[in-house]
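Just one chain is shown here, as C-alpha cells, and it is the form predicted on its own.
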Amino acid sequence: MSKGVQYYVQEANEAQKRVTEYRQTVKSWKFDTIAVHGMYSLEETLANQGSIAEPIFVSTSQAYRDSDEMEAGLSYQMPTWAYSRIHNPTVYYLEETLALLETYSTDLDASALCTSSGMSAIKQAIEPFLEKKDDKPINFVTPSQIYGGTYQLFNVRMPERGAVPHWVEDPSDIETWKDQIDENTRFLYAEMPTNPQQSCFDIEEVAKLAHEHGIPLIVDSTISTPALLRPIQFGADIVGHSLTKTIGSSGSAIGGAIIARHNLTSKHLTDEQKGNYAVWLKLLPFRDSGPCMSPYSAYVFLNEIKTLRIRMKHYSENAMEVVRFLKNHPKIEKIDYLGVEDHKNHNLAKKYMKLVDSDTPMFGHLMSIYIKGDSSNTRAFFDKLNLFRRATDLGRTKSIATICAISTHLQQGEEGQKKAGIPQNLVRLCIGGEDSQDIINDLKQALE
C-alpha cells in the first residue's frame, strides 16, 4: 500500500531536525574535536556496522523504498543522495566538517561543496556571478599575484566568456582595490596569502569595500587552511580550497572545496541563491556540469583533516627554523616569508594568521627564496636538492621545491610573470614534516 510522498517528506523533516540539533552540539566543540569527528555521530557509527571511520560509499546511486520516496527525493522535496554526481554520503561528511571548521568560534552558518579539483572549485564558485543579463560589460577585481592556474583561468578563459579581470598590483593597499571597482564589477577575489609571492590583503577592509558595492569577497585560503585563518570570520562571503594541497598533505588525492556563508552579499544573485549558495550550486549548476569529488578522495581528505592543526603547527615551526638558517646565507638574495619581521606584509599576516585556539601568530609552510646570480645558479641549486622533491605540488608532508618561472607560472609568459613578481631566480619551498635539521642540511649542501 502506498505511503504517499508526504510520508517521506515528513520523515525526512524529522531526520533533518535531529541533524540540525546535533550540528549545534558539534559547533560547541573545540577545533580538533570537530576535525576528528565532524558530523559522523555515534548514532551513525552504530548504524554503519560500528565503523569508527566514516565509510567510503562507492555506489554511484541510491535505491529507494518505493515510487513515493523516489519522487520525494528527485523532486527535491527532501534531502537525498540520489546519484554520486550530485551528492554522496562520504563527500557529505567532508563538506560538513569543512563548513564547521571555516565558521569555527563564530555564530555564522555556512555550507560547503566539494569538487574534483581546486580549479573546478574556483570555476564553480565564480561563474554564477558572471551571468550576462544585458549588454553591459562584466568585470571582476583580483590581484595579479595569484596561483598560475587561476591566472590562466582569469586572464584567458574568463575573457572568452565576456568577463574581464581588473588587476590589482598591490593587494595590501586598499586604494588599489578601490581604483579597479566600477558599477560592472561582479566580485572581488584574492588569495591569502598568495602562492608563491606571500602577498596579503586586509580581509576586513576589502570585505567592507565589496559589501559597500553590493558584491561578494571570495578568498582562496589554500595556503592558510582553517587551522591558521578563517576568512568568513572577517567578512568574506566565500572561501575556496585546493584540498589537494595543504589539507590533503599526503598527496594521495585531488579535490577542491567551496565554503559559502549563508545569506552572502550579491546584488546580482537571487535571494534563493544568496541564502545557501553552496547548496544551490550543488543542486543546479554543479549537478549539470558534473565536476564531482570521488568518495575515495573524500575519504582521504577526511582522514587528513583530523590532524590539520597539529600539522600546520609543525610545518610553520619548521619553516621558521629554515628561515633562520637562510636569512644571512651569502648565496641567498632575498627570502619571502611572512614570519620574517621585515617582510612588508608581516604585520598584516600577523593580524590574521594565528594558530587556531591560540593567540600565536603562525605563517604556514610556504616561502620563496631568491638565489644570487643568474638562472643557471638557481638551476644548479635546484638540481642538487636530495631531500626536497622537485615538483609543482605544495603543502606536502614531504618538502617540495619548485622553480615557478619554468613550471607553475610558465603559461603566464614573461609579461605575466613580471606583473606577478616571478623572476627566474625564485625558488618556491614548501616545508614539510621532516625534522628541521635534515631539511636545513639538504638546503645547505645544495647551496654549497
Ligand SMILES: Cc1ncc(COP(=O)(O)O)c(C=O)c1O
Given for the second form:
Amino acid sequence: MSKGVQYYVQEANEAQKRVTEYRQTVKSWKFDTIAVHGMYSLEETLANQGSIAEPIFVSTSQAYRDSDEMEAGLSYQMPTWAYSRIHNPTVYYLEETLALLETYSTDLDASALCTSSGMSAIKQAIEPFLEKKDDKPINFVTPSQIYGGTYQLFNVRMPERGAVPHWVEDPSDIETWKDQIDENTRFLYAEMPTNPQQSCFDIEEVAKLAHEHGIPLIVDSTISTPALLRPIQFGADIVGHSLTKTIGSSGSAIGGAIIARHNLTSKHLTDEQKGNYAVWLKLLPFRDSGPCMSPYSAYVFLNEIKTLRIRMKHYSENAMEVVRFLKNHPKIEKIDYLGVEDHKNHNLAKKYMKLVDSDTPMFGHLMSIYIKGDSSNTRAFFDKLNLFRRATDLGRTKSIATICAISTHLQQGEEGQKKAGIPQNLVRLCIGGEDSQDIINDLKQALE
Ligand SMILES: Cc1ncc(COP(=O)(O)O)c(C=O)c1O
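The block above covers the form predicted on its own; next, return the form predicted together with the ligand.
The complete assembly is shown below, putting the previous chain first.
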C-alpha cells in the first residue's frame, strides 16, 4: 500500500532536524576544523563504507523508493538532490563548508550555491536584481577597477539586456559611491581587494549606504578568501568567489560560488527570494539555466579548502619577503602591495584583512609591479622568468606572472584599460608556496 507523500515529508523533516543540530555543532568549531570536516560527519563517513574523503557522487540523478517519495522530492516539499544540474551530494558538502566559513565567528547564517565558474557565479548572483518591471532604465553601481571578465560582463553584456553600470572612480571614497546611486540602482558591487590594482573600499560604509537605499551589497572576495576576509560579517549581503583561484590553488578545476546571507536587503525582490537567496536561486533560476558545478570539481575544491588558512598565511608571508626585495630595486618604478605602509589603501586593508583566528593583518599573495622603461623592458623581464609561470591566472601554489594589458584586460581595449588603471608596464605577480628565496632569486635574474 502507498505510504503517501506526507510520510516521506515527515521522515525528511526529522532527518533535516538532525542535520540542523549537527550544523550548530560544526558552526561552533574553529575555522580550520570547519574547513577540514565541514558537514561530512562521522555518521556519514561510516555510512559511506568508512571513506574518510567525501565521496564523489558521479551519478546524474537520484532514484526514489516509490512514486510518493519522488513526488515529495520533485515538488520541493523535502530536501532531495534529484538531479545533478540542481543538487549533488558532493557539491553540497562544498556549499556547506563555504557558507559556514563565510559566516565564521558570527551569529549570522548564509547559504551557498556553487557554479561552473566564477563568472557564472557573478552572473547568477546579479541577474534576479535586474528584472525590468517598468520602462525606467536600470543601473547598478560598481568600481571600474574589477577583474577584466567582470568588466566585460558589466560593460557589454548587461547593457545588452538593459542594465547599465554606473562607474565609481575611487572605491575608497564613499562620496563617489553616493554620486552614482539613484532610485533605479539595483545593487552595489565591488571586489575586495581588486585584481590587479589592489584597490579597496570600506565594506561597512558601503554596506550601510546600500541598505539606506534598500539595495544589497555584493562583494567579490576571490582575492582575500575567507581565510583573510569575510565580508558578510561587515554588512555585505552576497559574497562571490572564483573558486578557480586561491581556494582551488592547485589549478585543476574551474568553479565559482555565491554565498548569500539569509534575509538580505533588496527592495526589488520578494520576501521568498530574499529569505534564502542562494537556495531560491538554486531551486529556480539556476535550475532553469544550468551552470552547475561538476562533482569532480567540487571534490577538488573540498580537498583544497581544507588547508586554506595555512596556505594564505604562507603565501602572504612569502609576498612580504618579495616586496622587501623589490622595494628599492633600481629597475622597479612602483609596487602596489597592500602590505606596504605607504600604499594608499594600507589602512583600509589592515582594517579588514586579518588572518582568521588572529589579530594579524595579512595582505595575501597578489601584487602589481611596474617595470621602468617602455613595454619592451617589461616583456624582457617577463620572458626571462624561470620559476614563475607566465599565465593568465592567480592564486596558484606555483608563482604566476601576468602582463594584464595583453591578457586579462586585453578585451577592454585602451580606453577600458585606462579607466581600470592597467598600463603596459604592469606585471601582476601572484606569489605561491615555493621557498621565498628561490622566488626572489628568479625575480633577481630576470631583472638583471
Ligand atoms: C576577482 C575575480 N573574480 C572572478 C573571476 C572569474 O572567475 P572564473 O575564471 O572562475 O570564471 C576571476 C578570474 O580571474 C577573478 O580574478
